[in-house]
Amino acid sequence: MMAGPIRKVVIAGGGTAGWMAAAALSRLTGNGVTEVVLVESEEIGTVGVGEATIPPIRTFNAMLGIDENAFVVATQGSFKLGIEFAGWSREGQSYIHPFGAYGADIDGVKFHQVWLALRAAGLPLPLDDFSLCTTAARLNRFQRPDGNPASPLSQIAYAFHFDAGLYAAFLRRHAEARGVVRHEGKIGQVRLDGETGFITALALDDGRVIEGDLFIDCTGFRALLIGEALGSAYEDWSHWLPCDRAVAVPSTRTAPLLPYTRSTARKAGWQWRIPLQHRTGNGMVYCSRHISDDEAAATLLANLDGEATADPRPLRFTTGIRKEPWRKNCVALGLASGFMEPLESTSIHLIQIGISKLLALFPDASFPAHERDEYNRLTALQWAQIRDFLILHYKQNQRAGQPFWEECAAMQVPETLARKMALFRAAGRLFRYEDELFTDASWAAVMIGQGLMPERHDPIADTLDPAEVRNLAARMADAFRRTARAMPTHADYIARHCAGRPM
């Protein structure tokens, strides 16, 4: 193909993935050359269960120039300081995986190593006491961070809960205002060039033909372009992440409005709880080999905090990744590119990183192979790193007497995860590799929260003065407690700054 600018980008499918892509790619319309169009049908529903996010979503919204308060109002959103895992280590126990750091490194020694050394010396304070996000979450408090690095509030990191359907609608307005053109219609055929195999056009059921240069597949699990038309194979990860079904249902909002997502371990899977301003999002992810669909739905409905406001909605999936998420002139985003259960709220983030990598490697009309290959390499790496983090939750459970959980605890994990667990088990050592999403603090939170305690701490921590470190740690924990108590409640903060309209 001849080099030259991409003149037309065609996004197949709407929903969260499609409109995130449209909003981000709308900047291309400013070059006077490139058109961006999106094809979707109102008759085709979207999954719409990805209502919890992680902090990088703030970077994406900022890149679009979105006012944060306006976004929270429009999506009936709330704020999120982390995820509570109830019963994942064993029944009756819970821990929070917070956003942000634990304490502060001391003389180059990682804080979790300082904490391990102090714990060995008899310090009674739990690791949670050194996380402002955890402390505030337990008190149902929230406040945005302070830009002053000397303030404890500088350690606040946050994300959002929001209605995914309202978010897609919000982004649609943003994208269309910047030149993106939407076409209503069902895709009947994907036309390919007989010589190159590239996609040339989408033929709609009503006879219209949408031609383009670059195609973005946001058609969900069907993967109409990347899978059905181009034949990009799917790599199945269900031997590591065996849950293959979910059921979702909204319920009435209850008080207090929690500033965190809750994940509760159940018989053969787990239940999510996502608090929004106008309702609560609920669902259960489960393994169909260990529990029936009816029992899973009954378990979910029996454990709601409020009254269900709709019938349970089922979803089937196979965890894994498209081996070539960029094939020829098509890039897959969202469910078309793969699926990992929303255990750590990464679903929307995986769309975001796909978009950011596409922007960083945006091709010309010759579609250089090295740009496509680098996109696929980086995507595979990040998906595998997130996969390993999710597997850790299942592998490190201690729920004896339950076949599903015992099976997970006994499974062989990827070598990359086995190595990470072995390094931490021996001396609490953690390393972050090549653009990895989850920080040392995140890995430490889940490993320690689920009972994987290091056998010893790093000896470098013993070079610090014990009395000075003990005093400094006590002052840190006290500062976090006082700061959290002084924050407004989560509900009050939203009422003052970004309350949505009653629905």
Contents of the next structure:
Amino acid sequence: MMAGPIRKVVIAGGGTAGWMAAAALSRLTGNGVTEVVLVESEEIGTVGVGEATIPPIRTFNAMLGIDENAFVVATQGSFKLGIEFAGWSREGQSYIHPFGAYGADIDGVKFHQVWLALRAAGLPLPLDDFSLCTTAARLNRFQRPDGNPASPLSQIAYAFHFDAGLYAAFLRRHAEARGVVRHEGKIGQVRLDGETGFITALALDDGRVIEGDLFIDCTGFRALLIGEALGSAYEDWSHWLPCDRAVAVPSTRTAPLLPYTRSTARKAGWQWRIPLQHRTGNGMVYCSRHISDDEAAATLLANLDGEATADPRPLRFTTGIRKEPWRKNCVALGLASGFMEPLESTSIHLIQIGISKLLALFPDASFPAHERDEYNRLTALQWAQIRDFLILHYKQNQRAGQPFWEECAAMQVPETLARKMALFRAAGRLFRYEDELFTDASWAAVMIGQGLMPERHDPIADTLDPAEVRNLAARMADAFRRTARAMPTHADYIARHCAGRPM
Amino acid sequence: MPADAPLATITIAGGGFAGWLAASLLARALPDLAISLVEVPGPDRSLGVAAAADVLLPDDLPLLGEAGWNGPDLLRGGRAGFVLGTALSGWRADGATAFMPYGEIGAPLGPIPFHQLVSTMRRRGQPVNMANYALGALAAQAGRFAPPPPGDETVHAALTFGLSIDTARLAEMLRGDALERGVRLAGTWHGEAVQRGDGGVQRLVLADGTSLAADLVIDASGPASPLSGARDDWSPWFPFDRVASARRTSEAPAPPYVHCDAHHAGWQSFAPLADGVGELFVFSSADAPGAPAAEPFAPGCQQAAWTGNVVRIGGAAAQHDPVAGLQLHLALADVLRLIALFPAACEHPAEAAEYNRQWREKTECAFDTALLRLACSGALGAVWDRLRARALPDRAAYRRDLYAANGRVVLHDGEVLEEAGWTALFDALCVQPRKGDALSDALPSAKITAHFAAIRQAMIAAVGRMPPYQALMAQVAA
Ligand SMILES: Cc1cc2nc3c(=O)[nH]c(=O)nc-3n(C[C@H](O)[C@H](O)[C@H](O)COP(=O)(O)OP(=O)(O)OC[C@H]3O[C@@H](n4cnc5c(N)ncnc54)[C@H](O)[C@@H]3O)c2cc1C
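Next up, can you give the form predicted in complex with the partner chain of this protein, since the form predicted on its own came first?
In what comes next, the whole complex appears, and the chain from above leads the way.
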């Protein structure tokens, strides 16, 4: 292999992953040497789902210099304050996992510990009252923070829902404007170097050959390059995340426009609901060992709150991760690199952090092992952290009488998660590991929401003056309630700032 | 004792710095606890090696502040000097001196870290001295200093400093505080204890024959603790085995940084105090025949810091080579971790397991920091050659090799240096990335040069507005 900068980057696939990569990697062309091309096939199409995000997507937009309102307009997007989990702890109960924090720490004592201490003292206040995002979500209201760190509004953290097809088109315009060249065509063959096993070119069905130095595999579940051609093994996680199929269907928009994603537990899986400006996205994620495809689709259709506007689309997957997401001169992003179900809307985020890692570790044409090893090490760590958080939702369910859910409750979880749960159960302690994505507030929201209640609270919380704490807590909840009531409705806010064109 | 009986009594074994630190902070955080402390005769090795001065890192100061000890208390009680970083002499193969500042170096350009910009320019043939873009280094050079005023949002706010304290004096102050808060001085302990089956302790037997039971025992009696459990030996990595320390007084305050000088058999450091200098000599006995009297020490750590009801903190948990000046920082981290995980009940397997996990992480990061500081050096001498000839353990080697490949810094949970600190360490010791960052290399030189110039100009202006260090110290003394 030669030294010197990578001359040509070839992105295979034009779904969300492909176009996110193209938009971000277009910056590399600034050195005057590197060229970025993307190949996609309209005939094959994209997976067509993946429409809910988490707040760090805003960093990605900012890195690309994308105006947020223009982005929401172009993607028929809406705002998201968190996820409602309906029926996940038990039938009839629901909680919201909000973005952002709960309350404010008091004298260095974490707020959830203060809350636990109040509860132990006979004052069981709803945890929801101490999240501005949850309070606003329950009222269907939304507003961005106003930049004043002293205002309760500064507690608002948000992400987006968007139309996946429109998002890819939006990023395509961005990338093409910055010099990325798109080739339409179906990849028939991946050519490898006989000696090194590196990918040398993609041969298209129409006879064109696209050569390159670095290949980004964004071909979705097919994993044409990283899997089929390079044989990077797949680590199966379905013993922890047992759902293996999904069926998706759009429906008409309903009022009010909710500022959050909803996930509703069903007999052998769960149903998602993603509110957009022009439609609602719905789907059912399920375990084929416990429910038939027909029954899953029927359950989904029976539980729409608008009218279905297309036929249900089936999808199959195996949860898990590519053992070497970077192998030889190929880096896999998106579905080609692995799949975890969209319970916490983390897939697009994983694409995003894959891209920033790749940029930070961008190799030269000699492809030293260090970059690859570090990329793979960090990827494995980040995926495993998210995996544990998702497993928690399943493990900690109390849906007695349903075999799928009982099986989940009985499963043996990874040691890392078992430790986290034991520590929380003992006295509500939480520690964030190695820059993990989900904060203490997120873990607390889901643990408490799923009914994992600590046996005690941190003894430090007992050193606070109980009367003062009650007072402070009451004032916090009141400030959040008043702030949320003063916000515009989600629908009004969008109409005023970022309404998409009627479709 | 019933498993969920509330944990109400603590005994601290060892009245050195670490013991009194634990006593003071625990008494402040958990006023309802009944805390006793037993003293151990002999010099204070509770932090690891007995040093006249120890360093509080920049990040330690706000943590201590939250725990109730703010800057002025520490300055006064510890006869402290300010520390902006470490000046190195004799550490580089090219003979040059170097400065490792605390805090950020330069500023990133969008998503590109500063040191990657430096690396790009160097490979384009332009020499860049990173210390020229660190506020602390510039202030130290100019002999100017002032802590940034609270709420400051100017360049000055980036000035990052630690404190070098007179260990014995500060221990005195912590002791006074603890006793005032009701910590009971229970007597002298010579090391006799009645063990429990689980690695814990039922009671300590004191010098006067009485015995002392406690729900939790905090072992702060140093590396030679009688409560020591199974231990990992680090001497294959760390050849230095002798330490001596002295405190010298001086008329004028020493400059605001630690000076560390490598010599053929080891190294010595000079830490500034308000009225003098704390000196530390560390060397390999095999390489320094006829060296003056010094105490032996042997780097290593306990396999578990918390077993049964015994929590080992500071030097009782791990004896680090003192080169990175971390022993006070680590003891403080131990005490704060114990408070953060303080068990409510006498049976506490989840808390102990988590404590051990976090402690091990931190211990390994500190191990890497000290080891790479030594092994990447170009110091002259047979002991240094032996040190460099030995293959590094995987984790430390990975850190060095990745940085040398492309300037990427590996960060784990227990890090004591963070990205800027590792960069400063590697750069000071001449470990330079072979390959550039792709985004940085895509930038024109003019753009990078302009960014550098803007940073330097702003920093020089900020330093110019600081008072002379001597004047500040005179004010502190008054
Ligand atoms: C049921 C479900 C729900 C989801 N919900 C969410 C969510 O709420 N939030 C979230 O963040 N993520 C979600 N995801 C994940 C998200 O959809 C994906 O991460 C994202 O869409 C990226 O997909 P992709 O670009 O990797 O693959 P795809 O969209 O499948 O794109 C593959 C591309 O490769 C091209 N291609 C394939 N083969 C060839 C060939 N031979 N020649 C040429 N081109 C080819 C295709 O044409 C296409 O352009 C969900 C996924 C599923 C399955």
